[in-house]
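Only one chain is included here, represented as structure tokens and corresponding to the form predicted on its own.
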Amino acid sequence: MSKAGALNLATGLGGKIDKSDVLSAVEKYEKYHVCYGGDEEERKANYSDMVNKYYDLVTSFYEFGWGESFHFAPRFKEESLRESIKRHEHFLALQLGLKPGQKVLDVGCGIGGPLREIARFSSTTITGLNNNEYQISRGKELNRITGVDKTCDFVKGDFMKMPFPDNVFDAVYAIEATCHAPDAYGCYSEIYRVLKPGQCFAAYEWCMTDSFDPLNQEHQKIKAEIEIGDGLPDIRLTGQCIDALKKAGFEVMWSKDLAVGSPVPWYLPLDKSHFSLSSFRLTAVGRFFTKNMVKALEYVGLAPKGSQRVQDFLEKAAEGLVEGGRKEIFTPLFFFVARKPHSGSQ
């Protein structure tokens, strides 16, 4: 169902940004980050603009290389990347105990790949919250194509100020999305507010692990590469996420870094030493092909100026993610289930 072709990649580059403004958007996005002189406080203060620019610039690349679900997954031997991603989404639905007819919120839903999979798996009604116009329009198109547009929809909004009343959802989840929040407590508090008492919130978070040393320059470089390549204001420690959940009023039922003990490393699809026909576009050869294709498309005017720069910082992200995974200082798979108490109200 994804827009897989080179022409679709080219026409989607820049999202809702006017094609003549893509290069200046890339330059502004880059300046938010450490590699270009930016700092954490500026990224947090301007997180909405930064994250919106990021997803306008990269969504077409993500869909071209990754499919409709923009996330990692722990993986078994002999299991394809696509199979592991679906299983990862089903696991989340099962941990939430989703039941047919429930009203569920997907916080930071991307173009809705997980939303569609989980809705079909659990027979629930899912609303995807997203602040990016391009991703919402793309998601609505895919909902129509897959036939879930009657039970699934999208709402444009900021997850720090959700456009929903209190106590309205039977379950809430986030898949590698709330890492974009400038403040975990503020984001989790909004999730707490819109969730019905006695119900659960589950998420996969991007985190630095306890092995991360903030005084180690190599560790800091890896963290900065992930931040610029993935539109992040900062990357929190796993413990900071748990503390923020408790401060927001949640009871943490359980939590675990699912990267630990995974038979196949989560970062394998991005490892340049790995080759796979099923996920060819993510391999070193596939990325080299994409890089040169984008260069050619930009040269002939089919892709906007600045497209190569986007490809460059995505490459930087891939390198940072692989090194962060190898050194076990970063995980995209910190999972938790947290419950809003029956008596809880804020």
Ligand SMILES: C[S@@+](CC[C@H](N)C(=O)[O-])C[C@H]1O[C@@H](n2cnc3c(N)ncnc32)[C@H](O)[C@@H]1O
The other form holds:
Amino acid sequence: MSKAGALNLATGLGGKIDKSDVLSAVEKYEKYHVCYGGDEEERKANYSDMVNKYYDLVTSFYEFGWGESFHFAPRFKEESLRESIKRHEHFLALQLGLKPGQKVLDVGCGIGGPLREIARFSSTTITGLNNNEYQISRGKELNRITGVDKTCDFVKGDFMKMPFPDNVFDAVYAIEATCHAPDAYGCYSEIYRVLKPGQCFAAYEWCMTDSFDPLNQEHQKIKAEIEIGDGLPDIRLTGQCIDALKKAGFEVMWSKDLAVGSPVPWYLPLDKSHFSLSSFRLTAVGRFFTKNMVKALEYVGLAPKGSQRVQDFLEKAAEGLVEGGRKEIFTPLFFFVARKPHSGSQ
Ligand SMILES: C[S@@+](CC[C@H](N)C(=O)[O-])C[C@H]1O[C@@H](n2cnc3c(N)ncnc32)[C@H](O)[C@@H]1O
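In place of the form predicted on its own, output the structure of the form predicted in complex with this ligand.
Complete assembly follows, chain above in first position.
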């Protein structure tokens, strides 16, 4: 899917981390997680360091395998993965009712794949907020190449304390990003603060569903695999997200787990039993090739030491995501639209 090749993968590995420090960064990152003795409180207290390390380490793998948009999508039969990803972005723009000229905020924007697509689809001006410097530098380069830099920009900042004044955006959206927040209420409150009264916030959230049983060891193992593989402090239940929105002051217009009823499951591209030429790099065979390529690149010194370890925890993520999806205890597609009341100012 992505135009990024093996050389881009090798040179981008480690992001802004000095190449000689990649291995120690991997070790530090792993120690935050349950299977290496870490705990939830420590992950929450150090969320900024943990999440930034994670994205420095994985961004070039994501771009190599997934493309410019780092999210899942519900999918129809006969629809390609790429088409479904774009449709999912258009759906968000339509649900927000975006109008030409509006000033929009993309919270946790990655390298800006959705930002470029939604800005062109809706003729809006979008600011991408991201705490990861490496992703911002990639996003700026891609915006310049596509000409989107004339209307859209990136701001480096933490979505728990946004560098914007109150009541400035006509719409806010977040795609599979606010799951990294140590506290949903804190993050949604910031979104509420910067949104103009009467305007909407829409998001796709990563959540545990009501089928998740916290006393079930297998469910807990799957949850921990997703957390380590995806840089998450603690995956919330769908109901906890809704409660946090209301507590922050939002009126929830509607919400739905879009994984339910999707003709093609969202996790299919990562499923080992599935093969696809168009998303070959995500398949079991494609991942096997990438694994060996990274091993060779690391051996000859083109990729930094520790690169294979990154691929190992991404593999763990893929297994956890597929199992979580299959058992319907986890969804990356919990969608909601929430309005800041007209009376709601800061
Ligand atoms: C899975 S990626 C999704 C990126 C993008 N929304 C997309 O769909 O392509 C999650 C993003 O959230 C960003 N992020 C995580 N924690 C953040 C924080 N505290 N402040 C700002 N951005 C954050 C990460 O840097 C990353 O870009």
